Structures are given as structure tokens and as C-alpha cells.
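Just one chain follows, in the form predicted on its own, and it is written as C-alpha cells.
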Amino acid sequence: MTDQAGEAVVALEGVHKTYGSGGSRVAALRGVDLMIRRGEMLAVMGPSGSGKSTLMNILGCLDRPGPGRYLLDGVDVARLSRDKRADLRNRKLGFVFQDFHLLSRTSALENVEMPMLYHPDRITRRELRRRAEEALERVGLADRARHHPNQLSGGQQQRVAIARALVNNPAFLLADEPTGNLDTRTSFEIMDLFQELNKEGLTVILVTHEPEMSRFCSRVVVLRDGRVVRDEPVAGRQSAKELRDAFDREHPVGETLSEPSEAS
């Protein structure tokens, strides 16, 4: 990672979102103020209705903040028109989702391609190959490239997916319930990759309402009625390595569940 580790990659101050007109108006963050650093892990979490998806759109430069700044590597949001906002998400931010959103009549290295083809800059085709190939091998699934998402276990659609939102080189990943479809061996697996991108400088937030997951963080941030109620380091933080090489020991038919099913 070329960015000095420890700066603050995003800063929110103060913001507010509010949706509807009149008296149908819905307050969906009141006043949050958060601010997270280069090269930190962390979970948001909070129940439905507390804020979770409105801040991950805002976050993700997909909504705007109300009231209130948003700074992304120092850029304010805010002030953007949606086309610079859509620049900024293309140069800046990678998106790993639950249901991978992966196109199912391309290769993986197509699927991994498919941000650098709207990338601002041009990109040769030669440079899109290398960028893609580099990206798969670095989750571990340059032997998949030629695949199709239906030739790939569940486990191996989202290293797909990380791969995706990786190629470009984002400021941070921000992933949504990226283990809501996936088994309880191939979340610990999923969880090792983004624990490993984290040890290498990546900024990860990850979006869950799953408590387990956040053992894995270094950080978690608590929402509740458009506030923040919790923000504090997590204590005793667990690999998910270990969790998965454990699991793998105590139900050996578990090595099985992250195997390819390949089309006949």
C-alpha cells in the first residue's frame, strides 16, 4: 500500500439524514460523528432501522450526508456533483456484497475487469488483464480465472467478488453481510482473506448485524436510532484462521464445503 497508515481515511462530523416531506419525514442518522484511520478493521453494527444502510450508502458515496461534512481522503463529498461522486467511488472505494453480484455468463477475470472498463483513466486491454490476473491470484484463485460464477462454490464467487473490488486499489473495502450466504467453514475463510488484506494496510469496514463477525474486527461501531451508542477496540480479537483450522478439525467433512462444484 503506497498511503501512510494511520491518517484518516474517512471523517464524519456531525452528519444527519432525513428522507420524506412534511410529516412523513424519517430521521435516519442524527449527528454522527465518526472517524476511522488508514489500515484499521472495523464492524459497524446496529439493529434494522438504526441506521446501518444509510450510513454504508453514504459511505459509499452513493448518498449524500444532510447536514454535516463527510471527508474522504480528504475530499469532501458533500460538495460533489453525482458525477464526481461516481468518479470518486470508481478511484476510491471497493464494494463486496452478500449476494455477490457476480455476471454469470463471464469469467471471473471478466468479472474482475468489469471497474477498470469505467475507470476515468484509460487502461489498455493489456493492463486490464494483468490488473485482473494480479488481483485473483492475490485471493488465492488464479487457477479460477477461466471459470464462471456457476462453476464456483459459494466461498470462491466472493473471493471473486473481493478480487473485484480490490483491482483498482481502493482507499477502503466496504462490505455489506459479505458472509450472509455462506456457510459457517467458509465465512471463517472469507474473514481470514479480509483479516490478511487488513495485516497488509487495507482499510476494511465491514456492514453486519451478525455479532460473530465482529470478533474479527479491531474495531466496532454500534448504531441505534440514527446514533452512535458504542465505539471501542475490540477486546481479545480472534484469527479466523485459527477458528477455521479448528473447525476443519473438529468436522472433517467440512474440508468439502469450500470445493468447486464444477458444471458438467
Given for the second form:
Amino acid sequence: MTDQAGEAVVALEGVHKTYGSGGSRVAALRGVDLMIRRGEMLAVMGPSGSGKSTLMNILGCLDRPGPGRYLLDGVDVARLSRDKRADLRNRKLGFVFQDFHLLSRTSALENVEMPMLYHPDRITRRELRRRAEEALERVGLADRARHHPNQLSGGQQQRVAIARALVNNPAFLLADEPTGNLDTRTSFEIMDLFQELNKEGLTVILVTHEPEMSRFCSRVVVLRDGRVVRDEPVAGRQSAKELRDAFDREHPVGETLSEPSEAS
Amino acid sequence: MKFLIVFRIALRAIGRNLMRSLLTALGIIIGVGAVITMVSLGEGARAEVEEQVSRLGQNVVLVFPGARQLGGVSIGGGSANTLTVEDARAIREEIPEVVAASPEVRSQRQVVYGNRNWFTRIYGQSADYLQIRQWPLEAGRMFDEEDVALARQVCVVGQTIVDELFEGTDPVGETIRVRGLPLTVIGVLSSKGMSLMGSVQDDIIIVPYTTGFQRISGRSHAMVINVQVYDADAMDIARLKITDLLRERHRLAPDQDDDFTVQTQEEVAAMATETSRVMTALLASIAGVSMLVGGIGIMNIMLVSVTERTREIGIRMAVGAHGKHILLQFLTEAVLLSVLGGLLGILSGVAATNVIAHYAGWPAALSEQAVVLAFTISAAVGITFGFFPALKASRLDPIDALRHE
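Given the form predicted on its own above, what does the protein look like in the form predicted in complex with its partner chain?
Now the full complex is given, and it begins with the chain already shown.
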């Protein structure tokens, strides 16, 4: 992931997307041009109805773009079959969702192993375990591998989800409101994790409606009415770690804000 | 994706809702269990009937009173009074192919010995009946022609009688009473074995037919005439000759139907086989219905499961599962559910068979074929009824599935 920084991971050219048919057609995207380079940390923002979700579904290969072109790591997504898109999601994409979307009553380790089960290459059991443990270690949860989601805090669950997203070495992480269900301090922790991963060279695309989250990114894209209305680098990018430390100073009790046992 | 992993996921999904899974599989469990039990008991009974039919003796022709009826002849009833003792004697004396003929009369009577009594069947037969039946004696002797001619009050008894009246001691020479009529025991029949039909066959007293007709039953007509032919090749000829002889003796005009029925041992066996075939068809239809009901139960619960786990399906698809992976996962779960049901059904069927066989004393032959068939059918039910829910799951749109609450 760290190689060839600057190469385009995502290239959207005049992407349209229309839902419905006949008189009730709704244009969600009306010609989006977007180039995302390796190593970027991008925030996609916009009010609801701006086409944000549609763009995310297309970027995530969950939906096909209408007219226009989408090259993911050089692969033309528009012409791929359902199964080929599934393979692409498996190998090139890591999803992080607002409500974590972990499999309940399944250990953290097995949740992280899950994407590898669908990998087109055969992966041995031993390798499966090794890579899952490695991914968990990367998000700082090596000691929680055997825990089930309901035994983990919201922040920990999101970390498991991030480990799951990382395990197949994706071209980029696609995070949809990853801090939407988390308290302030835990949000900083998760953003810190994203920043660290980004520092290691991972491309991160963050879809959010919280302006403060976009300040941790390197670039902000704002959508409105299905078009990109702003696309600029973030001036004065903030460090989530510093903000977390500042938060801890302001709330010296530190309490257990980040350790509620039941989340979601 | 390795099948072992799919298998594990399915097993875990079933284990997660163990109670629900068990209730779902109950239809299959009951269906398979019932079929295994019935088939095993039926198989045992059929083996007995076959054995019994073969024990009818070699080259035996049975003459029943009354015309042949549709769907077989009433063997037990002696429904018409058209056969006489003289008919039997004529068959034996006038047809050279016949070596023995025994006019049979049956009665059910209370038999008393000392302070013990027993309700049993008393057969009147000729002296050569045991030869026809190829039924050896264990002790004493069979009554002879003279005993028959003089209607002597003698009898041979089956093993059950020895056990019930004589408590296992040697009964030869003792006297039993049937409605005040004393009968001297002169022989003991060998046992037919400790099984359903066997114990029924052992529960018997045989007396000279003269004694049977005159002193015990009060009947004047034979319920059946047991005829032995000297050779298997002569069966058809003997049969024709018996028919001609009896038509002549009964003074039947050419346009009149027979008032008796001649059947060979093979035909009786065929009838028994036919009966068991009808029974098998009946069992098969019961099995079919219970499997259908069980299958619908599985389909129902799989549809519920797919709806419940829509989000899980969405997650799996988002991280790269193909439709066919999801299909395989849910199909495996359905098949596992029905096969586990089938296995439990086989176990409960075998257990029920053994319990019934043990306590009711019925013969039972565990049918391996039925076990294999039950297993195969339950797997097929799982595939058939699991396919639609699995297909539904595999066709979900990942975006909608992820949003599902």
C-alpha cells in the first residue's frame, strides 16, 4: 500500500446515477468527476440528498454507476458482473460502517477472518488466523480476539470492523460515518487510528456529515445536488491524537466514557 | 470457499437456535421415526408370513369353500358350507397325484387341566396333517388312521399349551378337558419359535378331524382341505382334477361357477406379498406426507432465518461473498437441519422398534434399506425445501440488506 504514492486509486469521470423510471426519475448524481490518489485521506461531505450515499455505494462497488466511468485501481467497474464486483470488494475494498455491522455471537477473530473466506485464492486455516490476528493487533485489539461483539465497547467494535476491512490488504478504506455512533473521545480514538493507518500509506475515504471529522482529513469534497461543489485540501489538518489528549485534560476524571459495554 | 467452513457456519447457525431447530426438524424426526418403526415391524411380520407360508409344506394345495372373491379369498372364515369330509376323502382316494388330504375344522375353546385353564384353538385334522405341514413332533406320537376312524379322544399339543397348562412338564399321557370332553395327550409339537406368528402357531391343539367335527365343533363341513401332491410338476394337473372332481361331486352345471376355490401355496404366498405391498404403499404415502409437512416446516423456518439474518447476508456480500456462497450457506443449513432430523428420526425409530419388539413380543427386522432411504429422502427434502429460501437470500441486494433493521 505504501508503494507509488500519488497514483490514482479512484478515478470517476462524469458519473451519473438515476433512480426510478419514467416521470418519477430522481437524479442522484449528475456528472461527478473525482480523482483520488494513493495515500490520500478524503472526506466526502454534503447534506442529506446531496448524493453522498449514492456516491459511496458506487465507490464501494455495491452499485453500478450510470453513464460515466469509474476506474478502481485501473479496473473499469461499470462493466463488471455482480460476482466480479463482489471479488473487487473483497480484494480492493475495506468497508467501515456507522453501526459496525459485525456478526453477533461470533468472536472478533472470526469476524476479521470472514472476508478471507470469500477470497478467490485459497487461504489456509493457519494463514487465515495469522492474518486476522495481525489485523487485530494493528487496531490494538490483540487481547480481545476471543471476545464477542456484545462484550466489546462501541469503540472496540469499530476497531474490529476496521481490522476486518484491513485484512485483505485493500486499495482503500471506505468509511461511512464511522464515528456516528460513538462518543466524542472514542470518535477521536477512531479518527486517530484512521490517521495512523493513513500515515502508513493507506488510502482512506470518509463519508461524513460532521464538519469536525473532515478536519482530520487531507482533502474535503463537498457534494450538493449530485455534483461536486467544492474540492480542496484541508488547511490546518488536525491530529486526532492531540485532540483526544486535550479532551482528557479537560475531562480529568477520564471516566469510562469510552467503555460502555453495550453499544448498538 | 471451503465446504468445511460453510458446514461449520451452518452448524453454528443451527446450534444458535437449538430449540427452534429441533422443533423445525420434529416433522422430519416423527416422519422418519414412524416409517422406520412401521417398516421394521412390517418387515418382521412379512418375514414371518413368508416363513409360515413356506411351512405350509411342500407341494400343498388348499381347497377353500365358497367362490373366489374379488381381492382374494377369505382364508380364515370358512364362509360357506360346501366342502365335506367326504370331499376330502374323495380327493385323496380318487386322484392319483394326491398323497394326503386333511379336512380342517377349527374351534376356539377353553381347555382345562387340573386347576389350570387356557383358551386356545383346536384343529381337527387327518392323521397325515403333520406330514403335509412338515411339522415334526418333539415327543410322543401323532394320532393314526385308526384314531381318526374311531374318533378317539386323543390330541397333540403345541408348545404354548405345554407351557400354560403343564408348566413345562411332560404332558404325554395326561388328560385335558374341553367342555367336559376328556382328551388324552399323545404327542407334543415342536416349537415354531418365539415370535409373533410362532407363538400363535404354538398355541394349538390338534385332534382327529372326526373328533373335531363330532365332539368339539359340531360342524359338518370343512373350513379348508389341506392337500399334498406328490410332486411339484403335478400341481397343475392335481388342481384341475380336484376342480373336476369337486364340480362333479357338487353336481354343478357347466354354466355354474365353482362353489370352492383351489389355491396353491405360491398363490397364498403371492396374496401375502400383495398384502405387504399394499402395506408398503400405505407406509410410503404416510412417509411422503410427513416428509412434505416436515419439508414445509423447514422452508418456513429458513425463510424466517433469511429475513432475520438479512443484515448478516448484506455484510457477507459487502465483504465479497458471491450469491452462490450465500446460496450454499443457507442450503447447507437446510440440508443439515433435515438430515439431523432424519438421523434423530432413525435413532428414535430404531429405539421404538426395539421397545415394541421387546415388550409386545413382535418380530422386528430393522430394514437397512429403510434407514438408507430415510436418510437420503431427508437430505433430498432439505435440498428441495431449502432451495427457495436460499435462492431468495442469494438474490438480496447488498445495499438493501445492509440497511435492513
